[in-house]
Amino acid sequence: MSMYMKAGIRMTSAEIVVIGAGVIGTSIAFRLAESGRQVMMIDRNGIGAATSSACDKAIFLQSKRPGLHMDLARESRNMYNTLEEELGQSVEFKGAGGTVAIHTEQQMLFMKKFVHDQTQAGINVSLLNQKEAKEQQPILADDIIGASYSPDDAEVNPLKLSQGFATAAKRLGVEIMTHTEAIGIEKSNGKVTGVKTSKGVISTETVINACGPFASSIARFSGVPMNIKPRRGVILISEKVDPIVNGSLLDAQYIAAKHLSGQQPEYGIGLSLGQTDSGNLLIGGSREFVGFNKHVHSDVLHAIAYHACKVVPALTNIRIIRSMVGFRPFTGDGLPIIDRSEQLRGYILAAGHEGDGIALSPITGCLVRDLLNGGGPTSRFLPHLTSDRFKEKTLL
């Protein structure tokens, strides 16, 4: 990468500039460098400091709808099996399985069909009765009437995942500039020529917008419409306690809040529960469209805690030490956008994963690599992830 001065401004150049250093941006930088590309990655904060640091640790296959969602998630999940070896470090990946608790007969009807459809799609998931559910997750309330369970669900440390991708990318020659904000896109004759940053200009012909829920700011710089908006989620963090969760735990209300837009509970509340290696419980969560407002009303926190304690009464006596707020990049159909811009050559959008960024991060790097290379192992997915599917409802 070259560096020079122009009119007193620090100039650098790179073949490709990735904007955003969360799990998506770092995965992209790693896979592009692995394929021999010259890459620079910038972020206005630090590695994994925004959305990737404010989420749970679950990699849930059984929360995905059969079809493209499931196919993407399954292929990405398989990549996790060898990822630590590829990165050369631990990301605390565990294939510990996942449970979805069912509290009401109405939820049971919904989950029976959901599990049936997933089984038909080849997913290893089974429906448990009350006794079996309690055996799988002894912490569940006595009035839980059943659960679904999949041994293929897993978990990972999102912070270590971002750092693992970034460290491996750096080892392959990627230059990483943190605390460097993108403040503009330079273009000429309908083509990208550079990125303006808070520390100068980077000359490049290819820019990848991997800014998740914050992708809209880069979209405005580029003038390319997009269909991503932030959806706020809140997670409570407990004091350290002895292990109480087997793998990861959701409830059927969480699945409904994710997939049934017409049946949203207040604040989009649904249980997600996981436990870190250090013993802290991650208790979620909520789904709200409030822009980028990080001020969370106490009613939301109380609603999360109340619902969690209904499903897992043992949480009643565990102290909450803090909460974390994150914004999920929402597209409306649950799928990310991985696409070249037709309006601006050299501009690529790779965002919109909403709550599936952790699960889909391994495959996203491969998708962008194959997009730039004009083909590859994951390219069969790309025609389904274009921005064209939102032509009638862009949000820019």
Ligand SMILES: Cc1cc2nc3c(=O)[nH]c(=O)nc-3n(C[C@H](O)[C@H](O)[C@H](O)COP(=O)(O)OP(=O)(O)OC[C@H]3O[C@@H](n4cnc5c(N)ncnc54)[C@H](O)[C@@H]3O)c2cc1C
Given for the second form:
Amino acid sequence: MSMYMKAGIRMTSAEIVVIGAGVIGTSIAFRLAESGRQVMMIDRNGIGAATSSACDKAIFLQSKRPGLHMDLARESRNMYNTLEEELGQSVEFKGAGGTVAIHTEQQMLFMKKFVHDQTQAGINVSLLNQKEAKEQQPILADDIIGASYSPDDAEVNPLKLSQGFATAAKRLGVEIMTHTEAIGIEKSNGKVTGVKTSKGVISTETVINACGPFASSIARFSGVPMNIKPRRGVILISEKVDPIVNGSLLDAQYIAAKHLSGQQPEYGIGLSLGQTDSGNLLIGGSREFVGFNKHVHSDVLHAIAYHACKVVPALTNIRIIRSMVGFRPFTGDGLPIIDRSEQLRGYILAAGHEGDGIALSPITGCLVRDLLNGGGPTSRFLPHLTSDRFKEKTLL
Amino acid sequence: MDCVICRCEEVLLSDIVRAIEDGYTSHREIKLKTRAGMGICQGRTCRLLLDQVIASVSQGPVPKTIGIAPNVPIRPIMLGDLAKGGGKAK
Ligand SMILES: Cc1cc2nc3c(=O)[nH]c(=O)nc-3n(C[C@H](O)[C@H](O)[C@H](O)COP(=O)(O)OP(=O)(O)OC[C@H]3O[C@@H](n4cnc5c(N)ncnc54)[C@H](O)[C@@H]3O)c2cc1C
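Could you drop in the structure for the form predicted in complex with this ligand? We only have the form predicted on its own so far.
Below: every chain and molecule of the assembly, starting with the one above.
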């Protein structure tokens, strides 16, 4: 038993309880506290210890579809410019640009259209020929036929991100309780009255479900059903090596795996490559629907390694020290649900960022703040992030 | 007196004690916060030491390290070998 278990929690109350302390919950807790709310944040594990520490570090704009998705990502990306100052600490944010490598003529056709649409939408992205692509990323294979490049893509250390939001939130008075699991929602007359936890009851009228891929289990207690599915991803981590990647690198197969639902490569394999400040390479990745199964078949690891060596032969002699398994919170349309429940007053859902939770973390805190306080600079997005958008689709 | 707990990532005892005092109590949380156990040996050297530090600071029993799951690959392996179908091929 840890010292926190022994102490237990007092029967306590809060104006708002945030369940989940990943990059999403911590961002929400920080923005709510900043706007003067009294917030308690609980997590059954630790800060950022689930999906938000089993992911890549890319803040990609050029991988987004033009439209709402792009607008959200762009606004969130801009928030990163001032975030470290606001949090009072580094999150290892770097605007080092992003490259998408193209190796087949078929991919080139797809990417030409994709880049065209993005340029139309005002994204700073350009198509590079083979020589330019190799100049931008010298580690790319010689048979690469081109790439797209955006100087606006960026990266961040996701561990530092949730820790940074949590530390800043704490400074603003947020009480954080880790190793505290939500096991029920108390309600009366269609309204939330409290959160039952593994350490006691917290009475509150407002609860925010920020449990990412695990959000559906909280939804079950609340009696407000929703469907966020885990989409498993695996990443290989290398030993420390000298800097060899400029910014973030994807390949067009990754973009295809992300956006084309029809012709998926096996295990949803596509290259994602980034390098941490400490020198470790993050080599991804896969996209699969296998529930919360953490046991990765070795075929998936071989497939990721094989594909990575093909696009970046320079990786062949680099040693892999471990692998990471995470579950992207999948809603179906690539966008999160940020909405209050119609059925249960005081119950708010803020989850489902799929493969973009790191990129969308800054804006999500503001979205939830604006949802609760009314008005605000991000409120124009909220009508598009409701949970009934899925109902409408099935009716049509 | 301070000393090194994780040699791969050069994490000091004082770094770990500070993390525990900041509320990062489990093995996994301490790893995410300080990088202890994240290096090339993946905690094979420091895991037991780290458990003892956690136990002594929190004055509880030595944890069973459920937080750090053993991970594939068990030993470092070249990406090229993994691509071929694993370490056996070497
Ligand atoms: C392989 C992979 C690569 C990725 N790469 C990128 C990338 O490059 N860029 C990007 O933008 N995004 C990326 N993502 C997506 C991103 O990681 C996620 O969208 C994001 O981390 C989700 O954050 P979250 O806070 O919603 O969820 P989580 O981090 O999972 O947080 C939810 C928290 O809720 C807690 N919880 C669950 N149930 C309970 C309960 N009953 N009581 C209390 N607490 C509970 C959990 O312990 C957890 O800490 C990637 C994801 C994966 C899997």
